[in-house]
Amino acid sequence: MTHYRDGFPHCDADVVAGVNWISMSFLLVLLAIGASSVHSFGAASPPVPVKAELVSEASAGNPGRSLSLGLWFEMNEGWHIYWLNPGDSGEPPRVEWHLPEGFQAGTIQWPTPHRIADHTLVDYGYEGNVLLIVPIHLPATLRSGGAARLEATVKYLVCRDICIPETANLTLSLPIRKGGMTASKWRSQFIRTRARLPRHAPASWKATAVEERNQFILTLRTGATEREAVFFPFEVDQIKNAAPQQAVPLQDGVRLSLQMSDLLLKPVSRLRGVVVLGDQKAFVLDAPVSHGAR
């Protein structure tokens, strides 16, 4: 931004004395316009790469019942935020609730993430937009007819070529009414997000893992041939996130080779995480780890 000494450019005194009042007035008008333009340009701020909002699946809360709130993130193209295990870099969103007395917030329900290439690294997270669902229980003593003010302080890291730490102070005024719940305009987004939540693996499936030669060999037996699989561990620094995951189809499942992380400091007794199969269905796995040849 251009700066003027004493607020104006300085000129030679003889020249200034020779300028008539009409010319001087015209000059001052031009300077005022120029200064205003410079000030407007300097005050412009870069666009925020992500928009965060607190939303509700229901249009009103019912005393004594639970409802689903959501942390909605809408990101500019190329930007991403992180899953609960961020992968090689970053950190997941964290929320601090400020709720009326008697309200209880549950834990975040994380949709299935994507592998996001970041130069030589791989992150686990979300691009475009994502809804993080949080169940909220309302006290039975809540009076109908008013409104409850719900507040959340959300801290998150949004990244592209650089990472920007952000803090969003989000609020939502929730009407309180007895009776059946009415869907809000966000209802369809909650339905789509629930379809992306990992499900618990069927009881008939069997998941085991073997640690050998700096690899985890994860075997999942589903009863049918699975030609593709990608694993997202819950714990950080268990596997090399950027390494290819080699999937070998089996007659009754799939075998997945995962390179161990160089940052792994102690033996792993269980591999817990989310596996995404070729049909894009995601399941939560908990596989005991045995130790083979090193």
Contents of the next structure:
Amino acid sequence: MTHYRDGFPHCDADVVAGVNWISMSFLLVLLAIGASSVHSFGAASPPVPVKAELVSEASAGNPGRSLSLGLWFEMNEGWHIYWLNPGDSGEPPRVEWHLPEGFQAGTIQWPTPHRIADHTLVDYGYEGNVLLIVPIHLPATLRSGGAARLEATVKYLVCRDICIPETANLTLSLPIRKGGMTASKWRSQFIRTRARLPRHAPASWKATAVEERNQFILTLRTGATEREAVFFPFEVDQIKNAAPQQAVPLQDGVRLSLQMSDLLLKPVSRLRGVVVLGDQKAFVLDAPVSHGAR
Amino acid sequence: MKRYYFSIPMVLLLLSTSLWAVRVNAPAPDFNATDTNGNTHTLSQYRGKYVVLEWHNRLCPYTHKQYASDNMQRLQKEWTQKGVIWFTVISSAPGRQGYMTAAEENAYVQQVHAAPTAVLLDPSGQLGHLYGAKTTPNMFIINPQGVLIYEGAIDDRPTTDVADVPGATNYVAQALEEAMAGEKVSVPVTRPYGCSVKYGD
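Requested next: the structure of the form predicted in complex with its partner chain (the form predicted alone having been shown above).
After this comes the whole thing, all chains and molecules, with the earlier chain placed first.
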């Protein structure tokens, strides 16, 4: 399953954070004028309601180091793409990387999704703009001074009241330079997106679930009263996506009632997914399910 | 200790064969629907035959994948020739994608050489909600005893790519073959994939 973490995955956050931002801004302006050194081309044709682009957080890659790439989706109003569990319909974007030898791409870091209601169905996905961050590692043998051509074939479904399947062939020319990492113009978008990635639940929290009749009762003990909670399961069809989720605040947490999916044939042993509490704080949960008295 | 007569694995086994199968292996709900030629059909009138329900929206790319590859038409021909009743069901509400008048749908059936027993028009979504149809396509199989024996996806390739059809495991053909051979359906429930059914409010 996707590895979730905050901060700068596989990369020295200090290097990026320690850059002098004023001189960097100046540098970026120069780069922009001089036909920007980080090129990217969206392959989406005009009638398509979404623009897809391959972008980099850093303006150059460092041999032997990692950096974050991103698949940037800019959608027209009302259109959406899907989370890793798309809910009742749809499918998540899939990426096929075509990278120079020695480059290694990680998995997508999925931001917390939204519930998207379509009449009697509920999907999980993103509207507006979304950045799907993917860490990549560069080989140490890379020579400084050139540029690496990174390519991604992204297949995704974009829907409003109707759905359009898209294939985007995205490319990015990434300059290779030894030394400190410098930010690209996308840096702030990466920072904003990381703030939306679900965090690991603190070790002191306790998440358990009991299966009762046609419900999972998920109890999350955080040590404080939680007034809101919405659960997004990683697995498809564990719960009835469109059913309302009833959250009951507890003195030290929250209790959430989730309707079981009609499509379950076997007992569920774990409920894994993202829980969104008040103030849009999102955490990854892994709750063992016990099968209570019937 | 007597009250622990049922071991935990045994209880789980019992539960897994009954309580989790919320719909499959239970009698399929009866319906009364009108086709594109004005004929009405009930499920109960086809007791003694296998019945396939295929949720359909010709403008949905996942449905299109099955028709552009001629796969759905092939399945319809093959299984209706073997005595299966095959209903294509359109639950798109008026004004939403895939809504068809009877005449429009009949022209389409002819154009793409589709071969269902009939196309049921369900603009109210009543039949769709009765079966909990979520996507197009979404497939259901009812056996001659009126029991639901399969519900879910058409195959194991949840994509819109026509090239994925030839290598796919078709769950509908597999379930019909197994059931007709007197075997247990090995994959009775899958997650349906596709576009959402375009229900009205």
